[in-house]
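To begin, one chain is listed below as structure tokens, in the form predicted alone.
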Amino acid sequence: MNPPAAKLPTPALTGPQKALRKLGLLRPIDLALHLPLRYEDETRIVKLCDVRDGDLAQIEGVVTACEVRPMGRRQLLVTLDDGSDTCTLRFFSFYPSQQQALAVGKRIRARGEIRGGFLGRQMLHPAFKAADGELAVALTPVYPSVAGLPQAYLRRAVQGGLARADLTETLPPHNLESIGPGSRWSLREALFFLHNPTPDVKLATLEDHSHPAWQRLKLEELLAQQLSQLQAKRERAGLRAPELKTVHQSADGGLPLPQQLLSALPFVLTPAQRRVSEEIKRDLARSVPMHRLLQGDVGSGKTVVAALAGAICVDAGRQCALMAPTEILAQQHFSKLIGWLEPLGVKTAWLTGSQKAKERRQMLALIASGEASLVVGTHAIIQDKVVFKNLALAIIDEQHRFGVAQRLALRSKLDEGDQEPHLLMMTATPIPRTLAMSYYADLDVSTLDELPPGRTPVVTKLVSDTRRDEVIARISAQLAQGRQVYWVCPLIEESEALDLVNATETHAQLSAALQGAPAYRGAPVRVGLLHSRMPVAEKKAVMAMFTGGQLGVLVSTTVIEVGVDVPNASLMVIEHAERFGLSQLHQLRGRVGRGAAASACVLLYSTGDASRLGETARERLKAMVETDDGFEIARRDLEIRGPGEFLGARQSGAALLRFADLATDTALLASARRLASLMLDQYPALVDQHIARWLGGKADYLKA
């Protein structure tokens, strides 16, 4: 018997190799698709006499002086003479080896920005090398990199990947001219050009990605995304789901549950709510799983639409689960749904991570037996111990707050062969059209585009924190009228502990400042405090007191962002508003204006030196003051942040668009959509190759 072969040791990775892995550059195609940030022109030498101040230029000359001077901090000053003029090369940090390379008499090439001044022309920290080689024949690429990965090493790695990568065409062989700009370039031609552009190209077309080679790359990227989404949609059409049909009359001769709910509601549905409910009703009646996104602005009535969908499911004898990202939001849904559905005989279960063991066991038993037709809770719903008897509809609120794996886990809770539940996802952050076309191409989208009557417009004011006393006076006036106030504390992402300190200090300051204020409902003003680290029972008690009107002011962190509905609250103060995202500000503002009283939102911003408003923060606050339309807010948010940040957790684990820009490449996106449909119908083999090249194993994340 032969002894087992000795296992050869795996060679240790070098620092640059580890850095390549950190950038995700594992396959030859990954390296080939790692495109330059910018380019340097090392193809020509320019005479100093022909250069203007501010030009980026490469010059060649002889070193005539090289010395280190103290000048406050040590500096290396090198004088370079190219025969037409002289230039000082100034280095604030340097090594002895650099001094040797720049010794008097050496002939070198230096590249950098030419600056004029009282002491003559100079370059600060220019790139330089000995002038003993041939000039480059193409522009020199500068790549995105990380620490420990020199540009020279990265250039060699990219060129190696480019040579080894399989760049076989995956686009159909005909009619490419009709697709869009760049389609006449092959993928190989486009990539080789972008890594080695000729010096005659207009640099601006490379930098703004308008060059035909860039257009070809963007088309390929958008096509991969569209193919993955459309493929997922078609695969879903082959799956099966329970058919949830409402009957005209129940078994005992009464009205079906959805009709009973509509009759019992204390309000009439808006036309938008009726339209969207009909869309969902048609989907639920089919044997193909619904995969629908319900989007609507803050306060547009998504919960009642979800309740009607749940009523259809329960009426068909099946279970419905509603999952929300926070206990406050889940509790809000639970309270509303119990109020609407329990009087109609619907048993509801409640599941969260903070429940006592006894209550949890009771709820799990109700769910497993099917006695609880409607289950509301947080991510606790998707834990292994939760077993449904016959789940048929999963509703996920604020779906972008959940990771892909969590949404897939909820869909897997129906254990009936090849069937899966219908899926309704809800978001109060409206999705701009181009984003929906791109990242939600596999979803049917329903839109609540009108607010119920009775919602009052919210006036938004931008106020400096130097006027804090005026804001507190405004709070006193609201309290004197019997109104309530939210005060949201600043967001400090780096430290939840600091968030807590801020909230606690603000609560103490406001309590002291309002001691002498006019009475609130005939009693001294009471200020409540709410933050994420409080025990659940304490949170519930504080919210109940505020909802019941016992507290005049609620100081809170962003836990009240969604799900809090207090019609008597008419003033929202957001401290350090410049630290919040645009959709977050819009969500917070949506907590007021829910009653008949005129409401306002004060965006309190800091004027301290350390917190001067940056351009992005300025744009966010400007948008908040100029519009309260959630769809316009979403469009501006997309412009400011880009699709990656806007989408949040939806794309966890998947590469977002690296090259295409949804704001400027709408025409390319439309072309990619048409081409994706054509390829799935006529070129299925090319589809798999194209998706594998661009998405690797990440395509599944686009399907959740």
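Rigid core here is just the name for the largest C-alpha set that superposes within 1.5 Å across the two forms. From a predicted model like this one, the values you see are computed outputs, not experimental measurements. Numbering follows the first chain given and starts at 1. What changes on going to the form predicted together with ligand ADP:
With the core superposed, residue 481 shows a C-alpha displacement of at least 2 Å between the two forms.
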Contents of the next structure:
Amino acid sequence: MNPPAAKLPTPALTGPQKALRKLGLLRPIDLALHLPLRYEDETRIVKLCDVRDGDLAQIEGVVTACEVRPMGRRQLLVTLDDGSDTCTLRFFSFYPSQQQALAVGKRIRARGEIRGGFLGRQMLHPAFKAADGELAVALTPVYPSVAGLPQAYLRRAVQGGLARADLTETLPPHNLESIGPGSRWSLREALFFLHNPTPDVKLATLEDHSHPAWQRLKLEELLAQQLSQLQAKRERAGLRAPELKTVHQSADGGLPLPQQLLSALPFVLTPAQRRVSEEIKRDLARSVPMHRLLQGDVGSGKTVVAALAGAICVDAGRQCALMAPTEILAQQHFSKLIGWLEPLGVKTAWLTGSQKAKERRQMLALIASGEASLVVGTHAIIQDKVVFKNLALAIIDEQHRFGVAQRLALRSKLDEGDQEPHLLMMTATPIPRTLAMSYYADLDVSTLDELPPGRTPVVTKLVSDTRRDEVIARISAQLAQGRQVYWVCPLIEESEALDLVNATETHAQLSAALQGAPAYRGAPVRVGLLHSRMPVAEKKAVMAMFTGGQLGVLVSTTVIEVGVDVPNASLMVIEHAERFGLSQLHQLRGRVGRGAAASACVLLYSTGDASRLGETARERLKAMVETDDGFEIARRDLEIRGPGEFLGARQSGAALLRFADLATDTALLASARRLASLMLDQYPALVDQHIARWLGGKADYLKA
Ligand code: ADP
Ligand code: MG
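Let me have the form predicted together with ligand ADP next, following on from the form predicted alone.
Okay, now the whole complex, with that chain kicking things off.
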């Protein structure tokens, strides 16, 4: 037996090593899969007499002048003569060492964009080096990097990774013609090519990723995503969950709980609500855990669908938990569900972070004993101390607002013996089809595609900030009719304090402006204020007063964004609408138009910004005015933002697609999907290899 190895001190990481780590480039394969953003052509030297204005070129010549000039701003001007013509290299910042390297008489190569100017040809801040050594034989890759990680270091690291990585094929030895132009390249060939392309390649095909080598890489990436999700789906199919079936008649001869709930509701379900409820009911009755996403536009009535699912669960003698992203939202659900279910004898518990210790203890006891069969709350629900007696269904509202880690915690927490709970996730941000096929391939999706009847569409208007007076007149008119109004201020990201000042000021201004307004319900108008820094109890109190109708106007930062339901509110004013995201604007707008009254949404933009209103801000506001349809909004939002931001938290970790672009690679996505099911059926060993290569230890994130 060998003596135990002496414990060596772990060498400290150098700056560039730390930077590699930060980029997630740990294994040789990670380095090999770190692909260039673009390339520079150092394989050729171009004669100055042959270049045109705007060309990116490498030139070589002798320095004939080198001087620092204080013209306006200090700058270094270097004249380079290549025998055919001269060119001025201009540097606005430079080190003495660079100045030496560019001394008169030195022979150098410089790379950059050539500009023909008043003073003759010039290059601004070109890359340069001494003209010794051979010319490169391949294009020089430029990699995505971070501060402290020079390209030269990264290039060596990538080449090293490429040499050491295991690049054996993980695609099956199958007829791969159908997967497109990448099929004739092996992974090894594709990677070597992309890191060292020969100069004869059409650069544009590398840059727009249409080159077959790129196609091959994109297919591999999409395949990893599909495999990990379909695998998760199949694994789940092997798990067991409690079968939640409604008994047709309860012991005392009464109707089953879901039926009782239906007959107690003040409305009948829309056909869409009936359809999705059936889908959920079927899932719950199976012994495999449900993993379903319920998507429906704001106001489409998801809560009652959740309540029905809960009723099925409770009827079967098991516990149901409903988790919402904010305390206000949880509170709303709680009062709604209590209103519907407590009269039917269902005991409900309430859990949030801000709860008093005593109340919390009582709630925990109710949950542990099983006395409470329905538990509503915030992420407090997933904390360690919470022990359920027999949880069988977890419902997550606004699922995209929860981080991946939280969703994972929920699932693992609910792991009970050999059984898993059913999971119903709800979202008001509909997922466009391509995203559903890629990022959400492991989910079953139910869609509420119609709104309850009697809603009047919300009219949306873009109004300049200079017309505030008109907006205030409009508010007074609504109040005079006994209606209520939201006024939303943007969250100022950099500073919560500023945020508060902003909301507080608006609140004061509005209160003053509405002083002389006609009475609201026979009393002076009261304006409430709600912002993120208020203590929870205060927030709740203000919200309750607005819901109860005592407050005519509610000034708020985006805490009211999701789920708040006050049907009497008929006007929403959004200040600095240009600062909000599209989905967010749509969510906000969904707070009005919930009753029978004609409702409106006023998007105030600041004229100061109007001329400079960014292109994307303009597109967002335009989309808001043009459509009220959540699916259309989601589609445009995806177009404007791209999938990364659109998906938000689901993508933390390595789950984001780096290479494939869902907007253009739909055909590849379809191929990857076909290939994934074939591999899962016939080549399980390759599946594991492929997932490990592409996702490393991060595959779990995709399954959350
Ligand atoms: P969301 O899908 O945005 O969560 P909610 O569940 O809050 O929507 O429902 C919005 C409003 O519509 C609520 O006041 C709810 O009671 C009401 N509602 C839900 N379903 C119906 C229906 N079938 N008919 C009439 N009103 C309904
Ligand atoms: Mg809701």
